[in-house]
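The chain that follows stands alone, in the form predicted alone, written as structure tokens.
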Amino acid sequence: MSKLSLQNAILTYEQLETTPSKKDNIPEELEDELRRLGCDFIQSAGIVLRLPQVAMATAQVLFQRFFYVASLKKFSVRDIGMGALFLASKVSESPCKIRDLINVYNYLIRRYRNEPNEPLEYLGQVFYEMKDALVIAEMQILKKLGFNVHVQLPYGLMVNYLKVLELTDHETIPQKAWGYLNDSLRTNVYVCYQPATIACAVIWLAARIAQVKLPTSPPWWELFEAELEDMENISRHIMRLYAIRLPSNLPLSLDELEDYLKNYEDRRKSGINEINEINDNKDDLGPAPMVTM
């Protein structure tokens, strides 16, 4: 008899290395960028809709999980993003209206493409196409994930750990650690590690940035059953977000992706030159570099 587990579903090494998108010849860099872009849209839409952070975080985790069992060539970033947020809003008991979600996504897409904002007609063709796509996306997420939409988040654990370490009143560590939790949703760490390890990692990183020394004899993270190697790896994923800028005009629909892949190498070279030029003119890319323990 199988046991019921409240732990998050964690991917195997094989699942991480051989994603359906890779099998469909989508470059690894592009896949990572589209995952990040989809999570950016989910977070922005959730903020506009005034959804709780737990709904936005759950949606991003479901979005990441989905594209480890389905290909970006068969399901678009836009549709799965809308479906994940709609489903997560119900799972977190803060449901939003389909009409509101579609209008917000339409606004965000137009802003991303630098197009003038034009509200959708409620009975218009575009609205109904997006509505059908959202409903189908929600069903596909449930189907592909086997209706396993349970997501345990590390926010509560992190707050408790800060209390144990007597860091709740520190002027920067709690806020930075909370921000790192939100930012790490744009990476794959939530499908690679359990919440306790992620909570320890963001505290470890925030303390390193703030140059606050924490107990090492014995190591404090062992109290919470975390490993230093895992925390360092999670921290590298987070810091990488601040060092890499997303290219502009990434594809949001399947048709756009098909066109984008035709000239991918030329776009890549152009985008890298543009990003390098921007980075060369920056004094700071974000938090200070991580110091090796």
Given for the second form:
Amino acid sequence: MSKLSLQNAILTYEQLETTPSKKDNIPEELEDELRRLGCDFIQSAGIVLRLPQVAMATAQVLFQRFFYVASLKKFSVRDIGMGALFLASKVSESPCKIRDLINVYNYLIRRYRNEPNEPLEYLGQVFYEMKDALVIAEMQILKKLGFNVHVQLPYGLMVNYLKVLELTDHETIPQKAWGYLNDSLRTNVYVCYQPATIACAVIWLAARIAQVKLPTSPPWWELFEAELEDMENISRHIMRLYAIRLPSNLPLSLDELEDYLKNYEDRRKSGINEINEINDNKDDLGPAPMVTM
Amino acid sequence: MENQGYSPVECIDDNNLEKNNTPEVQLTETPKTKTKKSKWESESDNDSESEQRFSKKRRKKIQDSEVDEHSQPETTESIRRLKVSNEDPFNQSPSTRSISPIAEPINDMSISSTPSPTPESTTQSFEERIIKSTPTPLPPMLTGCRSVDNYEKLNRIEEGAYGVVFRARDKATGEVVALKKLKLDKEKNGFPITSLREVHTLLLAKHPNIVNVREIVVGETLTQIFIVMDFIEHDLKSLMEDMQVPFLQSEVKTIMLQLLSAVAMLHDNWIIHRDLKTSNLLLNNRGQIKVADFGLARKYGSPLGPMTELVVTLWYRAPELLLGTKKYSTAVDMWSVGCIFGELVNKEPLLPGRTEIDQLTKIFKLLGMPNEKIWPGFSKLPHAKNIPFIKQSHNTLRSRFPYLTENGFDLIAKLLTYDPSKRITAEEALKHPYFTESPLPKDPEMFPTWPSKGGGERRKSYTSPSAPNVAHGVEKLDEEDQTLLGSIFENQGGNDYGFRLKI
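Could I see the form predicted in complex with the partner chain next, after the form predicted alone?
Next comes the full complex, and the chain you just saw is listed first.
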């Protein structure tokens, strides 16, 4: 009896290089930031909603995939983020309520904007607008991804690999590798590599940072059919996350994006200044504190 | 992220160097413990402060000495390790050795583009632990749904509880397909989770006896979603309604084997179908059974989580579901398979209850009243106290199947076992002697054909000249003759009856 699997879609080089947003004249740098921001929101919202990590992981992969077939100018980070998390919660058999999800997003957006927290008006107009946007976003994700919404995740594989490498009892490696997996969701590695390679890469990286030597003759990763070059690449993507901080004024809705793009260069400069200020602020919604799971 | 200017490989070497002063000593030390975990780790966990103070010159010297060593012809494990460590990209770029800002390791990684070390021959002990994986097929492309306009609607086949099924033709290839339209109009919670499960399980469950889903297409509005499946001519329920005699034993066996094989595969992949019944079993004109309608299917896990007990069409619903259990498993499908088996043999539903109470009463009358002895845990089920007690202590199943062989009866009795934990599994049922005794299962290719209702074909009279149909046009045959008929086209292990035409 053969084991079945639904393999993850892997992008062609062309799809990766010429994203729909790029064709819509959105700067590459901004697209990267918006992707990360969207994933940040999904991960945080999932934690607040007490969803399993599988749901957040699936949602982030769906979010990343979606913006390789649709443009950020047509779909907002907020709506697709909500839609992806809602859909992923159902896919991972832990459905959340639309109302809860909208309230959490409202809270997170206000926090990101440094606005005082104010709950949405019950049955108010804003709520209904967000609800409609969420339902439409969910359908759009399904449609644009051809219903390929079942994502293979590397968590289980990684645990098995750790077992084979006899690393499960190590003090830091399993936790670190797990954290890297969570963080790697904010990058595009899930649309470039199969889960096995990603699982190897995070172990490789975690072992490297913990300064633990793994068998190199033969190289252990070859047994899991990973390539050194791919693992290095994935590690680079992950490490880059920690080097760059997100500005706090990124656009979340389509209107905001339009404004943002109007004087992109000016905003860029002010944004950079802002980053420097924010770096001292521990309460900001940057990537590092959000990985605690 | 912390600075990670040193590769772990390098650190081990450094530490050993400090202790032993010469790399040669390390050569003799490492092989002894090479498989132990402790040796994979560096001896001092993080003494990076002092290491970082190492001068470049010193490091250069170490590297040189390593190069010298592995230029020797020896091929000990440790040399290979050193060799690899030398090839390690981190060691090659000198900038890794400086205390670098956060971003720098990334740059270092990008510089290093050395090929991965070549695999070594003596890899047995390590590789043994990993199951060789089969070459993976090419990953799918990321493409959106096509439009329903790629298909031309022919006729409506049926309207199910939550969707309409159309027959349609693929405009590009001319193939006839079935389009199942999902009902989404009244959904308050976005895309229904049941449809997600259906799509998922159909994609997961690629099996010759499970209906093949081709793609999902969308209509003009977002609420028009169609699942495109292969068009299958018949469903077993309406087919049996039109047949005058039951399926032959050989045909029943073929159908059951195919059904069990599909169910075994689903269960093996942690999927419960939860709505097996004759109207969800499709039969094509090549004698192949296709399990369809995964609208209630879902994945289950271990340990079992609570699931709704309101599943499975009443007639095929297992007693534990009727008694309100929320933690059930694949055994509910096996009960349905038992009901289907009985229906195939007798050409009438085995337990056609009108209400849930009536359904339970019918089960109890057929199989006797369950008790704690034959079904431990029975009295603790939620509805166990609210059910009517039936004075029926013994099992009357045999009288319902007078013509079934001992093996056949044994199989249905095992499928209709009260205690879900004792009920036969699909895997076990496939090996049941019923399938290896005479009459043997009929080759699917030898199955009779019928006009397709869904295809809009008119049913002809049973006296049509096509040979296989004749078997079903005859008045009820006795068991022996069915055996013969089933065997006409088969080679039953030397027991050759020759060609007999029975009209």
